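In structure tokens, one chain follows: the form predicted on its own.
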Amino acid sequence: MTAKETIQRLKQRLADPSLKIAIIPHISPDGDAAGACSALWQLFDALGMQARLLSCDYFPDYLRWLPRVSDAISFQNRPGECKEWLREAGLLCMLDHNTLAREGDLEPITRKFRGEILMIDHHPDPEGATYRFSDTRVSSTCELLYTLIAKAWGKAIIHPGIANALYAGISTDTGCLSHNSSRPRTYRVIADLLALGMQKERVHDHLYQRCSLSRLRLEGHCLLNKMTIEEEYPLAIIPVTRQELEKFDFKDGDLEGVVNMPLAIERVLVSVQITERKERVKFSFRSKGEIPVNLWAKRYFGGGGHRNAAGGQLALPLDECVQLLRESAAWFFSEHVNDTRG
């Protein structure tokens, strides 16, 4: 079936005042999950369309300004809502994320339904979907998700909130476009936005303006007492304890883009985050150039994602966790890395 004919299907779809819908993205949501939710959430409010936004767990307060994600209603605090909303409702949208393998909690539920799935989504190997919009070579979740909005109701239903959800998730999934970005057609859609109403001072005032003290402390301490450039290959890690986490007051986000920071250094190609939480300990995989981090995540710590973003999640305890790393760097970059010494 080509696309068109998927965007005809959907839109007939929805044309049922009667439908309900559950909007979900992926654990642990960043800027691209969170404006894609807010977008469509919007969108759905302008066709008329009954919606909720589920979680599995919460969105990080630097995401909360955008449209209608306030209104989330997380499985961990509400999980009979969430329930629920799942039994009634017909349509399920995957948004940012390729599998239910990463709807956390709501896995077990969500396999369960039994209603048809819309998928708009970036990352390689997608499973199936009623509708299914998927595309590797694409920015961000945000722009796949402007294009699809653009074909099926026209660019007009695109008012200032959704384009300032839209670009949110554009900005912070390339890094501010230094990462992601190499396509023409991402900066049209960004000018499409700005023509649209988008507005720029204040998306970046939300996202890169507002830090607070203990945020800031907290990268601070990251950058000068945990991170290690590795001898051997040239490989920044960064490990972070629940401790430390609890000791700068530490809330969902305050960690975004640290990982990134090491790739400044000349030498360095790869920089990995590791980080303790409740549960498990998580992974954050950035890279230059070609070297497909996705690969490492997926092979070792039970995750995957982009070429140079990834993540992965293990139930170990942190030591054990960077002595994995490290034992499998040998692996990575003698496979997938030319210059080991950058």
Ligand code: 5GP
The other form holds:
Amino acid sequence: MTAKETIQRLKQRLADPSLKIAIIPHISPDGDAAGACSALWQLFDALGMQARLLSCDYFPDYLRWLPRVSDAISFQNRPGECKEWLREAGLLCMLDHNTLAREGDLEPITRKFRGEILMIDHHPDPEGATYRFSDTRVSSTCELLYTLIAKAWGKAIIHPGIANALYAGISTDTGCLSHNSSRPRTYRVIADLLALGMQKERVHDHLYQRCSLSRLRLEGHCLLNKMTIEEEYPLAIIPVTRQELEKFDFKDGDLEGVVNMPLAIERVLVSVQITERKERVKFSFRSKGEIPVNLWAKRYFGGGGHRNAAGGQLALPLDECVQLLRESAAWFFSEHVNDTRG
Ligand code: 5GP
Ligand code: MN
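Can you return the structure of this protein in the form predicted together with ligand 5GP rather than the form predicted on its own?
Okay, now the whole complex, with that chain kicking things off.
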């Protein structure tokens, strides 16, 4: 089916005002997932549709100003409401992820979902979905969602609240337009959003200028005391323990972006942050240029993602995770890194 046909079928389905809709981001939602959820729910509001936002965990504070995000129902404290809405819903919208496996504790329930699924995403290897909008070339899910809305309903339906949310996703997923943003189309979308009333200063203020002192100190601690650079490989590693997180009063989202910082060093081509969380250790991978860190995340760390930004997780002690990363670096750098730096 062509994208045009998929849009037509989706519009027909949304013509039914009794349809109940569930919007779901991936586990540990980031700015792109939150921006897309906010924009899509605001669109459904404008269309007079009944939607709810369900998340397996929580949206971090720095994203809760986005319209509708603070109305999300978390499976962690309101599991009954999530289950009930999913029983009643006829359409499930999975945003910024392309497999139900990225829905954490909601996965066992969404796997049993019998209605239709709308996927809007930009990761490789999508699985299933009745209406699938998936494109790895776009900067972000929000950029793709903009195109979908504009094609299906016309730009005029995008009011400033929707425009702000879409821009929040584009800005955060590209590191303020530093990566994943070499296509002219991304800038045309941003120009359109500005013309539609997007408030760039306001969005930047919320996203980048309201962090706590302890968050900034945690970043400093990571760079000064935790980051190591391997001698054999152009690889930076930042391991962070739970104790350290507690010491710096960690809140979800506080480590967002830290893994990118070592890439500022000329010799470093790959940066990995390994963070000890409650039941698992979380891996964040970043790379420069053509280096496909998603293949490393997939093969050894139960994860995946984009070529230059990937993640994974293991239920092993932190020091064993660091060791596994170091051991598997030999395989990764010999198989997938041609750059002779380092
Ligand atoms: P982050 O390092 O910001 O948590 O994640 C970067 C990217 O890696 C995300 O946008 C997502 O595409 C991917 N990713 C992170 N964690 C996982 C995971 O556990 N599994 C998979 N498949 N992808 C992940
Ligand atoms: Mn994204």
